[in-house]
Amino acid sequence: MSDDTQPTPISRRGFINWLTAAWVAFIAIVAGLLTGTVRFLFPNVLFEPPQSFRAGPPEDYTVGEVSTRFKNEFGVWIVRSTTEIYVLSTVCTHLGCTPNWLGGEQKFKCPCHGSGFRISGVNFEGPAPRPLERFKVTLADDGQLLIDKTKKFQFEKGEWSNPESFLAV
């Protein structure tokens, strides 16, 4: 019998050598676990816009015209009619997309899917299922008016005679 089939027995060097190759994978995985927790504790933020902000007093707006001053920062329409102003959602009731207001035409189109909504926000063309949704207005303090994007008022609850769905000019 020969002796190959002995192992070669390890020297003190390369003992040192795994076991410091060993120590710093450890270590790299429990560093690696902890920063995922730590980020996990801390998730990102998403800021977004107040949902409360003031609008300015009722006399900026135009009697039968759409202000659309907000569409871009707070998603809103703000429409002056001759006895309220009442303020709507920039999102289609269909798939979400933003409407746009043709003024020539007094609507609201949809460049998604076509949907059409009167200056009332009904809708009376295309595939929306139903109407804008309305927003809380109310007149602050200052004489400005108060928007409350967290209060939504939809027409086919019967909604929209809630006082706090419009303001009475």
Given for the second form:
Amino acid sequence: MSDDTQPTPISRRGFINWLTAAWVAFIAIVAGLLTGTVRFLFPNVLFEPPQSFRAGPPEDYTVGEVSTRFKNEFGVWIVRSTTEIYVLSTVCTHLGCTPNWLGGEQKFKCPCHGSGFRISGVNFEGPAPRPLERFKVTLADDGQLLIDKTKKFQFEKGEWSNPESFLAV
Amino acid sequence: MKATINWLADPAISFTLIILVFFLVFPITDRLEKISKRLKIDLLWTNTGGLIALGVLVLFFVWGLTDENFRLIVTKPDNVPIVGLIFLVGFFTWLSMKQARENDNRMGQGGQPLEASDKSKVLVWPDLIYIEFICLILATVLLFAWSIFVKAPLEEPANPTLSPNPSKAPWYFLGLQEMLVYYDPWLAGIVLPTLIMVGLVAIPYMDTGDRGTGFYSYSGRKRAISTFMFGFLVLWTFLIIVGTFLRGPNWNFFGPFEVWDANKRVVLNNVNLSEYVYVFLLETGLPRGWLIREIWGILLVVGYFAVLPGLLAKTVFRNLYERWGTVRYSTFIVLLLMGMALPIKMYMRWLFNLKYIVSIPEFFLNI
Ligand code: FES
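For comparison with the form predicted on its own, produce the structure of the form predicted in complex with the partner chain.
Whole complex next, starting from this chain.
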């Protein structure tokens, strides 16, 4: 081959410059896409009800009954037994569906895979591996129940004996 | 009649019946094949047999539709495809088994399989493409008609504090949802589905024999076909059907002619193995440490996976083990044992109300 048929040679420095520019551009684009994807995982608007709320005076609750008053708004059941008031989370400990309170059978029953919980929150049927969680409940200065969902109590860790996990009445 | 069918639909009974019938229809050993032949079950794989089976199924549905509860469930827009699925799975199983049986008969008389006699070739264009094109048009027409006549099962906007009762997964996940009834989420939702996929991928590496390949045949490959069909028909399709038609409010079982009563009382009290051992057997109450508490269950599970493979290699699977060697055999047996763990656990739940064999909520480990 003769020299004049060959394209103008690129200098070594020119080649490296181009290569660097190409890599920088490539990495920038990939990084941009990745950031976009990760950003996509976080919602633009987040509906977050306040984590603690007042739930009226203890007298609002009847002994032996499960109150579903705050189920939709805050995701809790408030139960009053003869000696105490406790607050149960409405999240099934199996996969997180919302069980229903069946008064006739005195149990919470999950519509997804059939887990059942007693009025105390203890699991007794179906696949749920542990009892429902309880939330912190105290009496506020104005005599109302003050429920704090940031603090939860798990039975299997022996936390239900914690004085904050129920309110003696 | 309806009461009988409702009773038969109870999972423990229907599942047992299905398993028994399955192994007669898809015999896995020579002995079973002989029994199946003697019972003339392979007549099912003839035109007459197929038509009769179809007729029975259609009659059942037509008769069933006269019942209000049956009609409610079967014509629910979500469930219509599953009715189609029953017929389609049945038809394609029949179609392939029919050809397999013909070939087996021919080969039994020293002949060649059907596929060998047909040496003629057809062209992709136009022969194949035309067929595909017509299928495409028909499928589109079907979808149009379907979308016009059956209302889309739309519901109100999602609400995290309200789960519909019953809450059903899309139909193709109902098998998984059934598994979730018996197993912890990490097992039924992650480990088992992964293993199903891994297992499917592994099939060609394990089943390398060339007997009965290249054409439809049952006798030449009965173990392979029977094992696969057990997984596909019994553990997957049947569970989808159960999940669609027999699971009602609160995920209770309902017979096909039963009212879906959200307040149906089902007395269930599921007990862990540890509670059986310590509370009922030894009457000492549950020990505090999880290791002592769960040791029996752990032993059982370890035994299942550590002892059983060796035992089976010496007995039932002796031939297989010698032909396949350790690696291939071990992979196969682990997959098989995992697969069998599902029906085993289902029976334990139905018969003994067993919840978990090993239950360590401290570490989110439940088996
Ligand atoms: S999510 Fe409640 S039983 Fe599965």
